[in-house]
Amino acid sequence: MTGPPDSSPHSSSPADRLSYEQAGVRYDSIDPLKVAAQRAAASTAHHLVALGFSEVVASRGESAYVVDVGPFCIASIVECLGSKALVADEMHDLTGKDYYAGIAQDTIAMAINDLITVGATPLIVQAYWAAGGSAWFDDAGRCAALVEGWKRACDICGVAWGGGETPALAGIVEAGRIDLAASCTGIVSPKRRLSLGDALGPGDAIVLLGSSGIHANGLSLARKLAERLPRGYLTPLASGTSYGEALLTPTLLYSQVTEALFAAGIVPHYCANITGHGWRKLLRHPAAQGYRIHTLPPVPEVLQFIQHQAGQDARAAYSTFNMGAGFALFVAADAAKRAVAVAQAQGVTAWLAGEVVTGAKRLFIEPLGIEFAADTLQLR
């Protein structure tokens, strides 16, 4: 077990502390729409019923939405990048190199990686790239390392590439600038793969899959630290990396693991994307029980930088950012070792972290201290 990460602030100052808030972004305002919406939506799925389907209702709130097509299931979600393609932008001014290869590869991860979590198996990625006008397509080296790296991704994953929209959107996306998206569809077959939390129980251990870094969220908090910075992106970290570099580390495809759990007979009993509102996210099903962290992943360390450049203690941390856990798995406590294995074999760290156990919702990180409560993490 690795030890805690340094807690403790930068700054004792209030002043000099930087929250996800102070960036722009507060989840308190987001997130009713997302509730909002996500009413209105379960009031269409009677639509399906005319076409002899059938929506899969515990679906409804989850990182992906699952239709019963009757023989096996058919799962859907769009992801957008966010904010990061804006790192690489500045990057490529104050050092010339092209990383839309990478963030291609980001792109496709915020999509597959939450379409997996319900058990399905991804087929087709479909592309949304919209620049904020003509000319950000006139730079062919950009374009082709988009292509490229977009297509490497898709072959990572074992997805068709469909298609997809490029429009030129001036006035609407900023001049110069680019907004990625991406749609996935896979299927559930057989259907015994779906991982709703049907079977998710105290008892049932809790395995979390290594980040490669910040991933694509946390990045308005991690741009506003940059401006921060004397030396801004450009500044070294103890590694001699720099910020900006390790910022633009692509975030890791965990589909190659979900695949290879199932064809080693590992069924998980539920799964969570670990992304906006970070740790919180293993609150993510509605049951009433405890989720306790035994064991810490290392921090990557552009995340060890920014919670301490920011002055975040743990909590803020840990509510922010994935802090080296890109993925959970829960899972059966007899099969918790064996799918450590089987995530290792792909090439992904991953530890036994802690276990499902029976009392009120909440989140305890043991190491930490920390507790998240039910009413930390909205999403219904």
Contents of the next structure:
Number of protein chains: 2
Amino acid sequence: MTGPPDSSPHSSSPADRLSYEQAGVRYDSIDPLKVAAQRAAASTAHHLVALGFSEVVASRGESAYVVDVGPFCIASIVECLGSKALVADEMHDLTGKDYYAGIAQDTIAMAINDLITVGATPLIVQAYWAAGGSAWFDDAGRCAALVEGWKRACDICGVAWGGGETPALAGIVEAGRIDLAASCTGIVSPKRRLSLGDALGPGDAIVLLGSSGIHANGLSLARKLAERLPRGYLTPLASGTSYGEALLTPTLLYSQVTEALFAAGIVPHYCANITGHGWRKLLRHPAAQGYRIHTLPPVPEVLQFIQHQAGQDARAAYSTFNMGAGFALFVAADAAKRAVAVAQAQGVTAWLAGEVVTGAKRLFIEPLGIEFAADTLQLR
Amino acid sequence: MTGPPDSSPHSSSPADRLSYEQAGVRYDSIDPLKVAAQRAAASTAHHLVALGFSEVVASRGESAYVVDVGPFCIASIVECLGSKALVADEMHDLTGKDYYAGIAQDTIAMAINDLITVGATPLIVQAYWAAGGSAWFDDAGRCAALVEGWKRACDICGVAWGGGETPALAGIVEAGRIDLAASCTGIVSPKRRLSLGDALGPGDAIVLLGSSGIHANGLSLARKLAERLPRGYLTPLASGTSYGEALLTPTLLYSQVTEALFAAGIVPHYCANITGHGWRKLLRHPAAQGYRIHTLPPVPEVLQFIQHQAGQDARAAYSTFNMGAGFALFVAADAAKRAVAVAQAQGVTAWLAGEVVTGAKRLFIEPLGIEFAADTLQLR
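Go ahead and give the structure of the form predicted together with another copy of the chain, now that the form predicted on its own is out.
Up next: the whole complex, starting with the chain shown before.
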């Protein structure tokens, strides 16, 4: 993170601008399926009652699904890396370096950082590594990096790696590629750790945790951009780091922060993992209330570069990328400064960045003068 | 299931024979990675101790990973469908019919039937549907079938569908294809339901549960075979059903059987889900003891057809396909007949098929005169 966000008008003409839709991702054709799946899924909850348990209804549509099993709750999730491995593959071709240890961390972060939003302590990670054919596994160095990075990320999160699945899926996964995902199971114990927003309300503080770069969201656009750069991924950023290297900075893992918060007596009222849809994820909770941001984290160099090169205004950039904030904690106002200190003590930069306010559901980013209304995020 | 297994010498010449390696799956290049991953995974178990929990060590290398969380155990898993969806795609092109409801059941069966081997009651399923691009989701009928089949399989298993992930992964998953997987979390409660083999020993009975056909293992070979048939997937079997239709019979779900067994007071000493490696999976438990099979289930017509067309001898067929037995229960001898009756009452055909015997670790299939030694299955 190397400087303030660039929200000034840029020089690109509209024809040069690159939107997420141009990069090949069309949320509108995915979302009807998501809605149908969510409805069908919700209709299966009664099976838990037959077993003497119950779902935590407020977790439907949240980042992890929570079931009350009596003494505590179980939270579970499966998450996909997305297309970041394609950057690792191309950078390997360009530099000869292996990036799969970082890619492993990215994959685990996608699952862990979602799981902890509900207040869960991660217990078990399962690996899903689906290759485009047996040949993927012939590169012993790449395999060793994937295994070592996966283990290291588990160690950082204090989670047990249970096992996993390593299919060779020729004809489904493209030759030479790998589809990486992680499933994660955790427990919410004691149950008062549940942070699904019941206690969220006006006056709560918004604490943002720093990101390390692009993390693993927005890569479709970032890859498309590389095609337009004469030197592609080897284009140097102002710091001298190449664009590709900067993109491949592993996603930060935030579970140490949420565990340390609980140890310090702080239970967040709500959490949002800032991934796809960028800062619109701050609008995730269904309540009718506003979110006022008064302080912006510095924007990582690679995201400044993308915003400038893609000709994005601040609105487009903040609605696509994490822009320096990888995770949001919504805490009681009187716990905000301590929450910042707890995160910093875990080595994660944090800012007291805003507050929950009364009024219509909207996100207002004051320093940029931009606002996102409730209908800019439709997840449920 | 239409007749006895065909173990007679076949007329194909060796040059016509089709092995699993010829079909593109090379286990020897995957397994070193599996071993490295298993070792690294095992080294992360101490994190559970820091949280006051512990892994159930005997679950390492088994079909699901089990953690003791105090009042009960949590079991978890992620499993992939494999290449069966490619058959559905081709059959859709040939017939116009949609097969994704069945494919959904196959995917859930891969996870559920593994999870229950350890004695777990499935609680939560998460969907992982990674398409080769947003366009996959434009086919509303196919999406609806996938959702409906997924829900129906959850209903059969009495499990809650928690949510999932539906990424569009152009450049990783092939255009027009989908990579389907399911993660599943369950509990083992009471803990004496754990069926990891501690009580397994000579004298125990082997009860086999019937399969519905090929299930979702051995599809690489089955697809390769279709390429050699003049009429491909439309080749009629003796019953009149096409080869493709027969292949697409959904995998049976066995969780009703394991739940009914517990309700009837029967705790299996061990279970094996018969998937990849066929009947060699009966050798899964590490103990040094033998497995004598005296009674064979009838072989489903589609597997008879494949065995004949691929020119497989009985040894090759039983080491690749389920050959009519989708799941094995190892139970106390005096519970064997009741276990068969309990399964039948759930609508699943079952046979008292053999017994555990003293001696070297090997599987002896008496009616066929074939034997598999311990080293024919190397999973850990």
